[in-house]
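Encoded as C-alpha cells, the following chain is the form predicted on its own, with no partner shown.
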Amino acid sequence: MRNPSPGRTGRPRSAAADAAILAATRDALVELGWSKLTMGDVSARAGVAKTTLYRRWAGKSELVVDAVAELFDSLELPDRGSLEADIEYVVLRFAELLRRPEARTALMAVVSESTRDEALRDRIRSAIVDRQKRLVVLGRERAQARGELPYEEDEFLASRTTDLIFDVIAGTVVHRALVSSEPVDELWVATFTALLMHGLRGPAAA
C-alpha cells in the first residue's frame, strides 16, 4: 500500500479505508473493465467520498496499480528446505493468484494501458515489480546459506542476477497463465523448476 505523498497534511490515513478502496477498485474493474472504470464507481462501492480517493491517489492509474500491488504483496516464501522446493512453492502460489478474476483483470488492464503511458510503466515497476523482487532476494540468500548457490561479491552483478531470475520466473508464469491460458499445475511447475535449476543441458549425469 502506498505511502501518503510528502507535504500532504490532514487526518491520518485509515488502513481499513485503504483496504476497502483497493478491494472496491478490483471488483469494479472486473465488472466494468478499464475503460469504463471511474473514481466515482470506486468511491460509491467503497462507501467513501470521491475527495477521499483524490487525497490518496492522483487518478485511476495510480489507484489500479496499488490495487494490483496489494494482491501481490500477499505472496510469501516460507523456507521449504531447498531452492527447488522454494521455487515450486512460490510459482504455484503465484499461479493461484493469477487465477483469481480480480488479479487477472487488473494485471492485464494495467499492463495494456502502460504500453501508452510511460508514467504508469514506472509506477508498475516501483509498486509491483521492484517490491516482488524481495522474494528472489530472500530465496537466493537462503540457497546461498545452504550452499546451493555461490555468493556474488559484486553488488551490481548480484542485482542483475536478481533481475534476470525475476524476469524469467514472473514472465514465464504470466505468459503461461494469462497469454497462453494453459494450466500451471504441479507437473508443469516441476518441469519448469528443473529447467530453471539445470538449464537446457539437464541435470549432470551421475
The other form holds:
Number of protein chains: 2
Amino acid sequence: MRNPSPGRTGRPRSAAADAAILAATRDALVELGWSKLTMGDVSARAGVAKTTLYRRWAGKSELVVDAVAELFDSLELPDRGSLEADIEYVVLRFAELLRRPEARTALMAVVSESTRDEALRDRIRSAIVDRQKRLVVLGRERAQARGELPYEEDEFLASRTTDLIFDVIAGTVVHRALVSSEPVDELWVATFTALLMHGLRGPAAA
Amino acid sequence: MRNPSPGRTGRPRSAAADAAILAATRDALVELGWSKLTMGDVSARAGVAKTTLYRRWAGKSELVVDAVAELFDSLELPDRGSLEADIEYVVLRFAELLRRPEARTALMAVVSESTRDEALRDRIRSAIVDRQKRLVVLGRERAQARGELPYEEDEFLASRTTDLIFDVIAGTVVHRALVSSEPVDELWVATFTALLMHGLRGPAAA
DNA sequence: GCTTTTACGCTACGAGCCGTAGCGTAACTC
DNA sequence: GAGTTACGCTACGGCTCGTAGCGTAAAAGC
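Mind sharing the form predicted together with a further copy of the same chain? What's above is the form predicted on its own.
And the full complex, kicking off with our chain again.
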C-alpha cells in the first residue's frame, strides 16, 4: 500500500477499494490459507481488477501484512490494577487473536518470507511489531508508577529490557499456540505470568 | 518419507536417493528460499525423477520438514556445570542454527502451513518439536541433581513445566531472531538467561 | 467548458509449476 | 526363473503468475 503524495493531480485512489481488498484478503486467508491464496482470487472477491492489486502492492506478502496488521491493531491494554493482571490480560487477548485462522496462517508465513526480503522485514516491523511494542511500554510504565517495577535510569538499558519482555511474551505465546499447538488457557497463562513476574522482579530483589 | 515395512518383497527404496533429496532440498532452500523452492527443482538437483519425490513425500511441506529436522537433530547439550551455563549454551546453539538460511526460511513456513493441516502438525511435532524437548528434560534433570531446581512430585505438573520452559526458550529465541530480527548475542543471552533463572527459582524461594 | 494527469477495468499473453498417468526398465525376494 | 516393487522418463491439462495494451473514469488546473 503505497501512499501517493496526497497533493497530487489526477484521479485519486479509491479508499473503498483498499478496504474491500484488505477485507477480501482476510476472507481468503480464512477459506484458503496462505499457500492457496492467490492474487486473482482476492481481486475477484473484492470486485476489483487484478491489475489494481499489483498497482498498490508488490505481491502477496505485502498485501497480507497490511491485511493482518489491521487485526493486531485491535489489541488494547486497559489498566487491570496490577502488573500481573495486565500481563495475563494481554496474553489472553493475544492468544485469542492467534486463534483466528487468518492470523495463524498469515503471521508465520510472512515472517518466513521476510527472512529473504529486507523490505518485507521492515514492513512487518513498522506495521505489526513496533506497533504492538507500545503495549509493553505502557504496561511497564504503569507498573513503575505502581512501584511494582524499578525505574531504569539508562535509556539504552530500558529499551533493551522492553525488547526482551516483548520477545518473551509474544514469542512464548506464539510458540505455545502455533508450534506446540497447545491451548493458551487461563491455567497456562497464570503459570507463565508467574514465571515472568519472578523473572522481572528477581533482579530487583538482588 | 513413508517407511515401507522392511520385510517386503520387490526392489527396495534407495537410501542414497533419500539422502540426496534431503540434501538437495536444503541447498534449494538456501538458494531459493521456501516460496521459490519447487519439487521439480529439487528433483533435478538430487539427480532423481520428479515422480520419485512424489512417491515418498506428499508435497513440499512434508519434504521440507524432514530436510530441516535433520538440522535440528544436531543440537546437543553437554554438561556445562550449572543450569545457567546449560541454558546459555543451548540458546546460543539454537540461535546459531537459526542463522542458517535454510532453517530460517523453512521453520516458519512449515509452521504456517501446519495451521491448516493436522497431519503436517503431527509430523512437525514428532520430527522436530518433541525431539528437541529432550534437551529441556535433560537440562532440568541435571539441575535437579545439582540441587538448582526442586524435584516436582506430580508427574503431570512436571510435564507442564517442561512444556512451559520449552515454549519460553524456543519461542523467545525464535521471536528475537526472526520477528524482531535482532542479534542473539552473548549479552542478550545473559540477560534472557538471568530472567529465566529468576523465573524458575522464584516459586522455590516462595 | 477543456486539457492534463492519474486510476481503473478488461483482455490477452508467455512462462512456470503443479500433480498424475503411462510405460519400459532395474533391483530385490523366493 | 517368477513375482513384486522402485525408478526414470515423457507428456499432459490445469492453474497462477506478473505484465502489456487499451479504452474509460475521476480528479486538478486553467
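Being a predicted model, the structure only gives us computed values, none of them experimental. Positions refer to the first chain, counted from 1. Note that the rigid core is defined as the largest set of C-alphas that superpose within 1.5 Å between two forms.
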Item to complete: Could you tell me whether the Cα atom of residue 195 shifts by at least 2 Å between these two forms after core superposition?
Response: no
Worksheet entry | CA of residue 160, rigid core aligned, shift of 2 Å or more between these two forms | no
Worksheet item: Can we say the CA of residue 53 moves by at least 2 Å between these two forms when the core is superposed?
Response: yes
